[in-house]
Amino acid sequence: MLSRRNLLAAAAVAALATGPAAAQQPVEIQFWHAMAGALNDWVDELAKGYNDSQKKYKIVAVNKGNYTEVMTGAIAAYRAGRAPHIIQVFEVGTATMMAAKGAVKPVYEVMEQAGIGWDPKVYLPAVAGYYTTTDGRMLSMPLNSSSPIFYYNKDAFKKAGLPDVAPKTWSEVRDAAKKLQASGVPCGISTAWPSWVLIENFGAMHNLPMATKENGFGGLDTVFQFNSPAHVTHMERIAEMQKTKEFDYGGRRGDSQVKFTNAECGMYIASSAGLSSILKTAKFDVGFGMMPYWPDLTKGPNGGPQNSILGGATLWVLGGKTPDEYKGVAEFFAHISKPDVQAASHQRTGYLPITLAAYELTQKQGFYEKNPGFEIANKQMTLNPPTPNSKGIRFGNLVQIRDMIEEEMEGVFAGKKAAKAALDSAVQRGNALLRQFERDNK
């Protein structure tokens, strides 16, 4: 048994152990996200480097599943009031995370009341507008953006004697498609994210509105658009193209990835994410390139294409937490902000860097001369200022209407369905959906 000596001692020992020490240990920010494998290894660093950097916050990163997942698991730990400090949502998530007031702390206040000098005009404005207010506020924070680009089969087009270059416009395309066929290859042309390609780039590219009230930036009252006669003509021509196989429809999301890396179809438009796994997998020479346009049906400068919009995912602010701990959150941003921390993440992921000053250390590396597909996707989003029809897209339920739209799409490409037809039933059908979240969200 203890003498009233040694307790008193033990007690003592005790007090030293938890009092200074406990006050040294670092405030943990919790950080839930959707990266998997190689990209969650990615992830891991970016919180490394942040971590070794000071020693007042540590940021604990955790993959929670996948995008769908983040964001319901978010939801549910905030109800339960065990809500992460920060969360990954996909770009189709925006409207949801915004309608979620109280739920959720705006980028803008994070960082302006952290009064670290932020300065939201360095990031990409093709980027940063997706996630920003009509009156200029960040919501979010960029952290894995990318845009859809045109892939080709480098030795595919020197057999069929085409140029080593990609082609500009749809026409010159099928054209392309043709020669491709003529040596023996079996499709000219397939697409990932079939809605994300032909619907919603496609106005972008083309200056054309996908939706009133500026893409649903301008409020929830917003009405689909896209069966204008721009859009049912370009659906026309891609369904004739499927009837020969000059295009062909390969799946949802990535499914058809394997037609192009497989060598079945000569061209592709997928994400500027997928170069990576587009270069490892492919046993040919890859070219890349812009997205097609029509001439005929854009409204772009000068008869051009105007500009892409994005994909990937922000970095969302929840709302309950200490004023030191979105100091953590603001200092953290920053860190994933400069520009070797952001100029390193784009050259290993394929994402776009995020703010202008990465992107120019990495031209000044010499990084785009090496490796051309990379820049691609970033000179494409900025080949002109964003108009209201290209800065991007922000509707409620989009899950749910993009399913919709590929699904009105399979019976068009199947021929049990016409472009006309098909595009008028979507935009009924995603406007009902629309309505039903500016309900549920009044």
Second form
Amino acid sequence: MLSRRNLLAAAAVAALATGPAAAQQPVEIQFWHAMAGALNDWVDELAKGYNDSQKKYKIVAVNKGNYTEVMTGAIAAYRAGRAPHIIQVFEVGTATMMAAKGAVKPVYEVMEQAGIGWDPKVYLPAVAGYYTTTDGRMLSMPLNSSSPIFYYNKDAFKKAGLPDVAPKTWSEVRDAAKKLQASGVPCGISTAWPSWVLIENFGAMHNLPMATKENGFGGLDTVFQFNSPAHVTHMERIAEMQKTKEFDYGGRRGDSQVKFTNAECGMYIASSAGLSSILKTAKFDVGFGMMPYWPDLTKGPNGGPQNSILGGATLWVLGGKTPDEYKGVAEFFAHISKPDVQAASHQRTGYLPITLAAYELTQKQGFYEKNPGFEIANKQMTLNPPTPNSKGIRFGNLVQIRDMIEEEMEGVFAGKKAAKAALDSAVQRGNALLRQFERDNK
Amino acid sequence: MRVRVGYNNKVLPYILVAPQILITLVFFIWPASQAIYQAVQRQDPFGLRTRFVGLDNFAAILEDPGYLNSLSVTAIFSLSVAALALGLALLLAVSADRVIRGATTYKTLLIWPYAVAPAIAGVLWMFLFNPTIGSISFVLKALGYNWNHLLDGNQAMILVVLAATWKQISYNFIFFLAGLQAIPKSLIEAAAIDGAGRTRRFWTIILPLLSPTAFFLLVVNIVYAFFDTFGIIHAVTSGGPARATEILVYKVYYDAFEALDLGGSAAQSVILMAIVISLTVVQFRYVERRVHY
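Please could you give me the other form, the form predicted in complex with the partner chain, since above is the form predicted on its own?
The next block holds the full complex; its first chain is the one shown before.
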């Protein structure tokens, strides 16, 4: 009993003495993220770099599972009144976060209030635009943005008598697939993140709208239109390729990666963020290129591709914290945006450089000459000035909508559903979810 | 005259049942009432705006073809799992009951899978049948059969049924074996003397005497297939491809925790609760009549 009283007394003394104690103890800033494996080490080092650079704040970076788990975990924590300061949210969650006014503190506000001379124009327009309101205010801090790129097995290409360049169009991909198969490779091409690659980025690259209202940027009353004749033709052709395994579906998310790294498929479309992991696991030489397009379907300039759109995640700041804590957040954001820090991140992971300075620094260091794959995502995203169809997509309930699109695609590839019926049904069901989001967020 | 057995103290009985009532209140009645309360609301994920919508969530579910699909998937899945798990376990128990030498070893081996966590069991089966790196799918391909449960819904269903059944067989096995050993040998011997063959003895003596065990296991297996198989589905197929293996409890999880549709998910769990309650009532009212204790 006595010892407990002593403890209480000690606690009371400590509480009274916050003045000098606070000066020594750094303010902790909780940062929840979804980076696993090698990418987890990368985030840890980003936090350590910042923590070592000053004494006032301490970033505590914690892996909380995959993207969905981080987001739902943070939402649950917010509802319980114990939210972290910073959370990493994938681009699919952008509309949900944007709609959560009051729960989220916009990044431009955090940066301005901290008073650390911050210029939003240093970020790559293609990246920043995705997370900026129509009146130009940045809501979340870019950290790891990526775009799908094309990978091919150089050894298999050589064996099949193919030239050592990435095919540019889908017809070339098809020819290459046939030759690869003739030389003993079971499958031509596969893709990761099927909806992101075959619907969302297909639309952007071909300058076809996925929905009205600038793909959702212009308001919540957006309506899907990715069942246009061009979309249907695209899906029909891929389904035709599925029959002969010129294309082979390998599951959602990154499930199909092993098909490529195992040399079962000679070509692959996946996120640029998969670069380091693919280079590490593939036992053959990997070649890179831009995503293929259909010349007869594109509405891009001169029959060529328009530009691709991004994926990956940004950092969102949650509401209800003290000004001092927000200052720490702002300084951390400024730290990770520094050209040298950002260039190192880009070269280490395959994610895009998020500032122009980091991109130029990487060029100056001659990094791309030795590592050509790392520049492709960037080039592909900036091929042409973005149109309303190609600057990105922003839909509520996108997690569900994306799963639904992939579900319908699975029906097509399994030969159970016609492409048109599947896309019509995806559009119809997707619109129902858009309307639901609109109602819930009025 | 019958002596009435009871407590003289009026308070004591209440104190004795209090812990059970308290547990039921905290772990069943309270969450269940929360689910009903949430089911008539719509809320954004952060809980910033809440609207009362009456039965809208239920109407939306019943109009959703995905939900009807999930109902039939659940029916097929749980019936297959219960039938397979009960049938195979009974077969194994009858065989193990006959074995004389090394009986303990067989029994131990058969009980093992029960100690494996559902998620781990799921991952195990997923790796065996992975279309690219799985050893079983490799053998199947070598035999000319194209295994790809990422695309073929029927194959995916077969896979989760297998995994879920494999996990449950041990449990059923223990109960069946205990039930078999409780059957008096004299009955079976008498029948044998009367000239009844093995099969006849099984159908007319052993099986009826096992029926209480079988009935208990049927209830447990249906509940198992409805709820405890979540980990397996999550690890093996995540409800795919094209919702071919999306059982009700998986859909509840998905809609709440991935799609962040709390009202819709709560409404589904209310329906799920009603389904399981009525299934149990049916089992106890109608199936139990055929059971001889």
